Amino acid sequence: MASRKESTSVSSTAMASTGGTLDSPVKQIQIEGLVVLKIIKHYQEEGQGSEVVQGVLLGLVVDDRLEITNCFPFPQHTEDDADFDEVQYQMEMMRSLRHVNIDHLHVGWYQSTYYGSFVSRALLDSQFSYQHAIEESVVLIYDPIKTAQGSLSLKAYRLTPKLMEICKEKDFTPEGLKKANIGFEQMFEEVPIVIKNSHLISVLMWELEDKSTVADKHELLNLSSSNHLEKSLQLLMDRVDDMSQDIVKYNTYSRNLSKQQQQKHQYLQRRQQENAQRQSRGEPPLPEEDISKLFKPPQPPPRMDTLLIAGQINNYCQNVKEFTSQNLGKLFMAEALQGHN
């Protein structure tokens, strides 16, 4: 998926010039139900398990609003498929669509998810290079599982203009981050999103909910949800794994660091004296040692996937946070029901 993450910048920055501005220019988005439909039936066809599917969403910026009236999916293949050209298809698509008089212009991009699993370096790369050639860009961030139990997830998500500063830089050491003062909480903002139809659509859609059955309604106090807690709880235990490891190589830098700065300063020391004996024998001095050449300081490992670690953490333990809520929300229904019966 890396290779297509790849492509899918570079045709952006080839179609778009570059954002002057960070602050962020969208407030608001405004998706078509009909976009919707197809992102949803994308992972239906191709999608498989925790198997991402990814597409190109397109549509134009109407003030402070984006508003997405069409997308269209990036192909699955497989690595025979050598000769495949990423960006010559998203090219021709869009030049088909412009011939037919339909909005062609690159907004962004869209993402199934895995139990939320969507916070990682493949998709800060991705999003960071779609923003920095067009401004307005957002990624959708589809999760098949939620949706699959009652409730439509679909979110819209912006780097902040604090990480676009950071990205931009490439200064992903400890000291680069705490000189931009940044978490995990300030690395991606969330755009609200309104799906807009049209009156015929908001009609049937009346019309089939008016159709549903009681039965169906009822399904929403099963209680039968343990599968997706225990999921969603195991992946946080994985993430917190990961983060305890990147504790540990930090904990070690930072031993290695200053065990070097001690053996540094007891060289400097040895050094004064020596020469201070040598100025009494009225010797010379020794000569001037480059300290830098001599104390290599130890590679600072990399702190930014530590910071999406702790923001895929966020996202799990919100994650639970919403589940749980609305599982008590239904066990003191079925009690009242039960108490009432």
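So that the term is clear: the rigid core is the largest set of C-alpha atoms that superpose within 1.5 Å between two forms. Residue numbers count along the first chain shown, from 1. All values derive from a computational prediction rather than experimental measurement. What changes on going to the form predicted in complex with its partner chain:
Comparing the forms between the two forms, the C-alpha position of Met205 differs by 2 angstroms or more, with the core used for superposition. Comparing the forms between the two forms, the C-alpha position of Ser280 differs by 2 angstroms or more, with the core used for superposition.
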The other form holds:
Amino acid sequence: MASRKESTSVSSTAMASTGGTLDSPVKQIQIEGLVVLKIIKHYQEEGQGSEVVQGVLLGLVVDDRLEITNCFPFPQHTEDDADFDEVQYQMEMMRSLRHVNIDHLHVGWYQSTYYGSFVSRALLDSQFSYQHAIEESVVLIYDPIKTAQGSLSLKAYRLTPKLMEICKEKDFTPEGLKKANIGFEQMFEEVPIVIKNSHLISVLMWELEDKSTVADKHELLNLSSSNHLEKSLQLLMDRVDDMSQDIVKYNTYSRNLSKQQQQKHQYLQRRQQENAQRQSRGEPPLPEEDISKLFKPPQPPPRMDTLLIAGQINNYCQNVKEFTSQNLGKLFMAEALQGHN
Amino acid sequence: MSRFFATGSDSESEESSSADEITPKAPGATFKQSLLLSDDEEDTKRVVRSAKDKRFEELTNLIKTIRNAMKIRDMSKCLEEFEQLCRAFLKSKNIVDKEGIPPFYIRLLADLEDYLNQLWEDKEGKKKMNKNNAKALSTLRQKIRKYNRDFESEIAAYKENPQESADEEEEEKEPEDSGSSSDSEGEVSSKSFLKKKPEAPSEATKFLKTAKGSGDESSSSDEDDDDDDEDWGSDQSGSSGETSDKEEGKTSSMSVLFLKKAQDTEKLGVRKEERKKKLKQKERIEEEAEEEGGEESGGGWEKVKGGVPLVKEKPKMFAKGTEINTAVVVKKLNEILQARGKKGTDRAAQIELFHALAAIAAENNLGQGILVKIKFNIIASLYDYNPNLAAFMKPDMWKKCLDCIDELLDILFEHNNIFIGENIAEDSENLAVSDQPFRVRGCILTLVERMDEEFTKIMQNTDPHSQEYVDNLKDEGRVCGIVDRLLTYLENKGSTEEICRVYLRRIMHTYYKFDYKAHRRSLGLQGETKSEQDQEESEGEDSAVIMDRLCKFIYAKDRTDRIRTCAILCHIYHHALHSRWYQARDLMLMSHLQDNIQHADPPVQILYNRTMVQLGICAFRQGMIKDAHNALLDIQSSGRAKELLGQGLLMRNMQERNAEQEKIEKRRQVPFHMHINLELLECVYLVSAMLLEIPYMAAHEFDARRRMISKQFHHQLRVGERQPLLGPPESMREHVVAASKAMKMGDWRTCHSFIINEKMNSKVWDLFPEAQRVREMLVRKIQEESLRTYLFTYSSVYDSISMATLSEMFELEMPTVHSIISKMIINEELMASLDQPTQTVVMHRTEPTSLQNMALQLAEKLGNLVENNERVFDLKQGVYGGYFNRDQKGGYQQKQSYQRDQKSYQQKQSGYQRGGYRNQNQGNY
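Can you switch from the form predicted on its own and show the form predicted in complex with its partner chain instead?
To see the whole picture, the full complex is given below, headed by that same chain.
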């Protein structure tokens, strides 16, 4: 990640020269059709199953709008070419693109997802480094499975300022998170997306729509649901298991902590009593000892993972909810059709 | 040659010592005298003898001195001389190596040790001894002990055959003596020599005196005796005073030497006498004095001479001419009894003594009372024979014991006027023949109980696979006979408590035996041509009737809980053994033993375990598979069936328990002939588990919360699965596992062939008394359960299935099939309905889809999660604010919503249950 940060810092200086720091945060993202197609293509070519593909987004900020005008994929690398230099590749890519007069400003990255499972530590870390370097950068999450069902699923996320703070401080202890007052709901914020094509392309589309016969196939109306739901539930269940484990861990921690507190308390009291006795006998009080040495507080479990899991669970739930509500609608429709016939 | 010489010199030394003995009146002078004597000898013989002889002479002289010191009880002197002797012996080592250890040396060592031991045990004498002497005594004793260790074998050999040396002596002596004294005299002296009493010098002197009395001085006066004693005393003190200057710690003894000899001769005869003598020293001294006074010649000698035990024994018991009456015998009896339990008492000899006493009593017609009393004591001492609890009786002892008890019972039966009891005080006994009935203290019941325990012990300690075991087991009949006789006896005379106890004994010998006669009779076979003996046998009472009668008596009369508990358990066991399942079960349930058996002592618990196991096996025979499984579950699930049934110790525990515990546990073991076959037990358990578990598994294949009915069975299945290559089953377990696999597929024929075949028959099924019936039951069960399994497993494949087909497939009658399926439908195990006109089962597809299953699982997991979360929250409340920074109110609300969630979840669950997917309890199976 560090390397990537380096590269981004280069570009950010470049950007700074153009626009300086953002006066107003990005409120909307405008994506070129080209980018969407490129991402879909990338996934179809390289990512299969639960494999994840990633790439770089290029574009620029206009007012409160982030325009993403182009992208290029990270190459899939295998074990053999471990010494492959990603940074070098990116720089090369961007330089080449600049040569053909394409926007070359780094504004974020994209990633495909498998049944909506993308809220992870890795994503958090890279998004943080991006956002740390380039404030406006976002991550585009492309869900190929939903897309295959008939509706394009593309979402842009970025970290909330609060989470940025925490990540900067790297304080993931319960106390730290508590102080930051952050919940899983406030970790990521979604930015609305608009897909924009040039007029020429729109014209072409109109033209094509008339000619094509493919459009008869309506994936959208597929009634089968159990497969997708099952997968989702399976994943959800795994997350829930993780969550349970984390909670148990945390539980143990807090119990240990309170036990130790009690011991500490007792110890102090005993000390006090002894001192009082000594005083009454006219002896000097016992020397103060370092209590923290005597009672080493147990290592608090990092809570960020739990937060992420919660976020992920939330995500799954949204997915399932969305999916089932759609399906329900479809079922009613089908029923109505049945009745009509 | 050398040997001759050696003995020669030896005899010489003896000679001189005998000379000493003959002149004991001037003990002060003896020492010098003997020295002089030896000097003379040396002078005369020096010319002839070689270096070896010189050495030996030196030794001999020292020995002589020691013997003298022993005689006068001068311990310090003894010690001094002994040390010198040792040194001298070392010096002559090379000669000794060449020639072997001279026998006289060994004799001295043995004698000295015995003498010292005797002195040591004579507490009185020790007290009287002055300090130096006492000190020297202990030192010397230790020294000699250590020293003698090197000569153990020689000493043992000598002790075995002391006569030899004595004879040699005599031989030597006779010619020498013959010149100076008459034959008779020589004899006497030699005898006296042999006779010399070890105990006390006074005694020794007495003998010597008598010897003299017969020879030189016809009458020795008591005064002399006294004088002697005094002299010795003064001498002792004097010598000790002398030595004390130089060597404080040393002691010496003298007069001891002869003792050895006396002991040896006695050893040939009866060793116990010695002990008795010690006990009754005074008495005897008087006696002897009397005798001496009365009969100076032959008569008196007879007694002394008595190398033969019997001759000696009798006079020992009763002085000759004493009128033997009850009182005297009782007195004697008590005397013998006093030695009982004391250290060093020869128990075997004691028994002999009792026998002799009994014989005397019988001879003199002292009546049955005394006889009974003696018998009691004989049996008691027989039991006492083994000092520790773990050891068991030797066969001959055991036989003797049985005989004795039998005889005792004979007497008791013959003579109605004998009252025996523990509570009859010793002094209120009436043993003499009189008009009053005899009253004897003693408890025959205790004796018989002890005998029974001994019998168990013998059986426990015999290798169960040896012929010896069979031989021992044959005694069981006698034991039972005795118990039976006692039972009849006590029924007339005993108290209720005693009757209860003896009944329990009887029950204990009955409950585990299968009553083949009754069994045959119940089958109606007894009319067939049986030998007369058989018929006679079958005329006896059924063991069931006996058990019933005895147990009921105990239930009614017993006041100790333990006897009743045991009786109940035995009764149940007996019922179960004879397939009276309902009686057995009801009795078990009524007794409420299951609740509090863990408070009972281990033997009762073992009995309880045995009973439960027998109950389970009985249930199995009756086809109550579930009951069988439940009864066996506890024993089998622990994997320690062997230990729990008291049929062997597990090696695993060896390290955990120490030797003491192990011994205790060993004592608890059930004798082999009462064992329950463990393989049969395990097989019954596994087959029951199979019959229960396989259909259950089939029914709940997708149930996440499925519970195992039998862990052990699952374990076996897993072991079977782990096998990389499955050969044909060999062991019983493998058979059951293979059968289970077949049953899982609903293939009852294969299952049947695995469970019931040649191998399994010989291993297991033939062990049942009604093997054929059990097998039939088993086949039927297998068919039924296979049918159920088949329906569970394959119902999803069928839309409908005809009952005729099913009945054909499983070779069951239509009604049976019908009833099984109906039951399954009613229990909501099978989603189907019966179509009456076509006789088909129509399946309803209602299993949850995998998605539904998944959702259920998720719900469960979420429940867990919520629970965990709640726990965290509970901890948080109060001390720290919530991690999510909720305020109190928010947390509370949150909690409520959790609860709501949970409730709805539960509702969901219960709704589901109503839908009938959830497994119903197996109860109504």
